[in-house]
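Just one chain is shown here, as structure tokens, and it is the form predicted alone.
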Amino acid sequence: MYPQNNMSFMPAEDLLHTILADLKRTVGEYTTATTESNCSSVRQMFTDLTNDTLRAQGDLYRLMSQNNMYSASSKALRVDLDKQIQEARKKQQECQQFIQQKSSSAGGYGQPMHQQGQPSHQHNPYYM
């Protein structure tokens, strides 16, 4: 089926950094699969791919990175993660207030979002 000498389609490297960048489209489309997913087994299954894929990207990574196949961007500077991380906790928190307050008020409609009697997640599509 493929030729058994040295000769290939395409040069290694090439070959390698297209894998690459599928390894990481991949990752995504697992991240989104699993935080759409509506069965708590469809969710783990997804969970697992992501996870694996993230290795296998990993070590490909680090594969590519000791032959002088890759070479990162330059380091970040400590003051830009922190106002990265910084923002990214104050939006998170954000959320959880907005959430927190949608929760005990009354929904959109003027209708409770949670009503007596009833699971909170019986007519919720993204409950797990």
Second form
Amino acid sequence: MYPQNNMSFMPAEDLLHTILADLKRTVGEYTTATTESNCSSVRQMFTDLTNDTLRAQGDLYRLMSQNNMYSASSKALRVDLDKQIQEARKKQQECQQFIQQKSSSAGGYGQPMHQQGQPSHQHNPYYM
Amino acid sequence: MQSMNMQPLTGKELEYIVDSISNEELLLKQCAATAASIQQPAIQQVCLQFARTHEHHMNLLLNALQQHQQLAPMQPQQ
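Could you switch over to the form predicted in complex with the partner chain, since the one displayed so far is the form predicted alone?
Below is the entire complex, every chain and molecule, led by the chain shown above.
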């Protein structure tokens, strides 16, 4: 016999966790479906469904977080952040050197990269 | 605009749409079952709202299948 108490078959927290997990899986599948679409109307539908599902996943995460049902992973330490910034800067410099070498042999590719993580304001409307 | 962009579905697109309908169906049932068994009214409302969203998604996916129905070739093509 099942225990006679007022518990549902799973605690609320677990039920919400399963929905959250399925939203994460579904949004991943929608993203893949978008990239694999041939018909532009189908691609648009999958793009909209990806955005909608991402929004739902974010809303549920926030709700669970506010109700102490989900805690974010521990905070990254300053020392780790410093180290990663240093390595990223090194990669950026190496990339710039690579591009300069290539641009000397291929005309028209001599635009310098954006420096130090400045946001790019370039907008390319044609992204397909 | 839709009709200009409309092409017959590829086999891959059909599979993704069918899989997505299954995903949405599962999410819809989970949200409805969770709303029915949860005690806090605020969370219950959110679950019901989610269920409506997934129902809407299922309709969109089914409509996409129906819109492409007439465009599908009757015979396999080279």
